[in-house]
Amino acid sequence: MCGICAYKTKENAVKFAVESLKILEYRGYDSCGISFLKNGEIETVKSLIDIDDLKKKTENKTSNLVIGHTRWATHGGVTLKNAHPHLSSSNKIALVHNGIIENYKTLKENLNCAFQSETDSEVLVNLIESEKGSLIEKVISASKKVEGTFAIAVIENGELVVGKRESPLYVAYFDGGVVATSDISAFVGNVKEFYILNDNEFASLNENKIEFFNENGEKIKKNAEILPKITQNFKIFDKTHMESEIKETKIVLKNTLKEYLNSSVFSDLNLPKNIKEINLIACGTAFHSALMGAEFFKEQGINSHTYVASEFRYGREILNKNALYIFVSQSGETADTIACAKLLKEKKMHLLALTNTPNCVLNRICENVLPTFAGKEFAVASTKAYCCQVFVLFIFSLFLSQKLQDNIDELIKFTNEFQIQDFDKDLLNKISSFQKIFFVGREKDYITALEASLKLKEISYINSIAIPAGELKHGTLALVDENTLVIAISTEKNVREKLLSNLEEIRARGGEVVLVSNFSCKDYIKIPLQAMHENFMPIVSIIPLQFFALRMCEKLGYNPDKPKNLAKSVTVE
């Protein structure tokens, strides 16, 4: 969650600091801020509001050391109090930070000065300014009583200095000073190479230098990284990103088609030989979009299963060194699933990540990377990405089979003919008004109708769920009444019929039901779907039900790009 930056600049750096917030601002949006030295003392300015507010009240500012945040919140609510930066005691240090230290109340025990917020950060700048020596000295010395995740930067008497643990964090020289941020989308333009902070590793900045530290304090040396081109933008504008991200989904597939095609992406992996069992594991949409790949790889005749990454590592599952253990995030960042990851890596397992982000925290930790070439994401609610790791999941799948040749004409057929469905008007209006929402499939549409449910949760706050349509008389049945909306999925052949008999059941309890579908059927409200291949079906039916959220959510007055309580990047276990 929370995105950090820190700027040390020959000439004005509060502009390019709330430039780099407005792009981080997807990790949190509770509140933002920035500190900066001004004649000798430091100066900190917030907002409650958003980015555009603090550039408005930041307008005039200036200064060529300036840190800044946004905030996804974990401690204390949402107040100015707890919004950061957060100052020392004595007002000398100030610092932004991004994580959780979970011994915070400990050490503030500890630590003999008054505090003005509820959050965990102000305990760690306390504590940095009752440590000794530089600020180098300081922070790294601090970071050894702190038990949790970090990734901080921190300003004291002209000093910049920033460190990490597990949280990401990434530095750069550009021109005209040096640049620390939690993305490193915010490097774009200004940056061609940039160094990659590892954990409990820390850098002084200034203007024409940075030096790096290792946690004992001692100074050690970094090669840097090529800026990759992450800032392919296939923006459709609209007045939302989530409405324009929906619409590439088109543009996006045709591009990870191509990109695999054309690349060398598969001749780079190191794969166990003769694959016998995958194992995947995702938090989320991402988790989703996992479950329809081991269904993919289950066609395919692998033994598949798919794990929570927030229970897998405290569950008793029984290892297979001889497995391929897949992690899927569209951040790289989620600190459950990078949890799991380094886990299995320590247990010498077989790792691949099938992520959206280059140089991100879980393609460091696998051996093996499948990106998913879907461009930058920037609404919370995944779009585009979860199409696209569903898409490269069954690519994945006719590689492992050997069947891939075989196939690229139907999948170049489908990139070209695929077309985006929105979800129509008038039965919007017709349907707007249920608060009771049941999304049912069978088998793969049982999938969709999770990932379906979930958008719907996630934007418009309605509590919908999902369930398998032939478990409805196995006790959820007994919800159904008039009052209840019922958003049925079926593009499977085979249990076609089955799924028909399951609405009949729904329909007799005077439930409303809605088809998704591309099959006939003159026996329900239907939205038709575009008849493709059966495995392309799950990308073509979840569009219409992403549109459904969005146009819900718009109809309520609410932000589908900054819905409550979310994060698009989890950092926080």
Ligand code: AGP
Contents of the next structure:
Amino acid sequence: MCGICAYKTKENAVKFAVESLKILEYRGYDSCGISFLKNGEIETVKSLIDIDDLKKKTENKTSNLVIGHTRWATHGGVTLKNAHPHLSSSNKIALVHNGIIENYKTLKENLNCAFQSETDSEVLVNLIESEKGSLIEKVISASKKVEGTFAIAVIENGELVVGKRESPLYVAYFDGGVVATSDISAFVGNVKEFYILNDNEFASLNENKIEFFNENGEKIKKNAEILPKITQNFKIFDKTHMESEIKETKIVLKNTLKEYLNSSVFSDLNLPKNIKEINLIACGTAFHSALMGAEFFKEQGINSHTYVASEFRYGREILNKNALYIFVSQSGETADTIACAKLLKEKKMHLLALTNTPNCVLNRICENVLPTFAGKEFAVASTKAYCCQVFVLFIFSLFLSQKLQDNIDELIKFTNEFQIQDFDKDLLNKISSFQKIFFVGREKDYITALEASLKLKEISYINSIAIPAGELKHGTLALVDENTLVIAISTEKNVREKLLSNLEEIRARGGEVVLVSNFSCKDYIKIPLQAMHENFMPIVSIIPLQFFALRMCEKLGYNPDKPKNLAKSVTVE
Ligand code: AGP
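I would like to compare: after the form predicted alone, may I see the structure of the form predicted together with ligand AGP?
Below is the entire complex, every chain and molecule, led by the chain shown above.
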């Protein structure tokens, strides 16, 4: 993963770079650092704490040429030596890198120099140094020897060169000079237009001139894109991003519905005629909303399958030219999901991106885009975006079956009446000491169980599993004892009685049961849910469970916005 930035400016660029890194922190926060040119020498400052610490350490530093990095560790632990930027063994070249150099061990063996870190990136900077010619020539010839992915910014003797393969990179002019970053939202300064680097393209950046090159070192022309203005006027400010974002769910569902009813989102689509099959591909939480979407499509008689992107990519799936392939992703930047989209594009399948980030990579690959209007998500744990994905997939299923018009009143009623429900404090105190937690449900409630379990693991580090309630007796029931807490979700009417029998089997083994349900039931500790139409219950029921994860995390003293080992955008395979 990781985020990179580079500035060449008339005035001091250090503050710009640090500001960009703060925005890019969602891409990884294991460490951060900058390298800059000072009196002809490269100076480097790193931090293992956070960008604010880096800011303090660089307050008095000035330079017109700076590269910066925020890291999600892949090769080598979280140490200052492994933190970027990395310098070549002569200290003349500095590099920041997002991606993975797969053949770094072979390259390392062939380089005759001493290495300071365990990273693949340090191999790359030394490989560049070992090549001949100008900096741009060295970078391009080194890239030919590299297997894997990269977005890089490299400085040497006052020169700045950037390039990319697979990992994103954007460059732009602004009133103070030139900039390159992993994400257009991290441009600092007055940027109006920007350039998208394609795979195996490179650029040499001077204060007032950017030159683009292809992999053969030939100059190429590129067209600028207008920088979209992203305004968010509904931000709720709470003590953590995660809490604010869960609470924003009601507003963003309303906004999303408004956009879908008033704008031309559906009429802009170019879909295959009479869709009989929809396949959804995604990762993590987006995979769970894809599972939910598949249920909605099946309800409308459309055959539907869901795939984890990292598995689909190397799998043996038989493709269907008449099917629609939907890629669900909050960021639109997830490497595994993007790789599947590229693969299916090559095979000329019908593609649709369901994303929350305008202008993201996935939107550019797919011929069709359905936006979720959840606004930017900062917390690593996805919450409001998940609810919007589920909501949009439901709306889309109605659209495909030509039932949208008939259901508009029901949709509006839901967004008006739906209430955000926190997790009961007293109940939390009662159950927070359980170390073994199962989430169970049947049908769509099982998908909610999967998502609730992921949220809990992700931010509170408590091991939990989600299992279809009827499947417990086929093995997992062996784990149930008086130390087990089972959170059961029950909103599906047709399997309600079946689920209650499954809960009896748990209670008979000493397990503590908490029932999250809109049905009345006196037999268990209950979290009563607001009663809504069955198809909205996946949204209603996940909210208190998102809060459950959040409150457990807070009780344990962790930061929910930055869970260990994770990053918001997973841009490596
Ligand atoms: C969600 O809480 C997780 N942080 C993670 O599973 C995430 O949903 C996954 O990495 C996919 O991200 P995307 O939606 O940006 O593609």
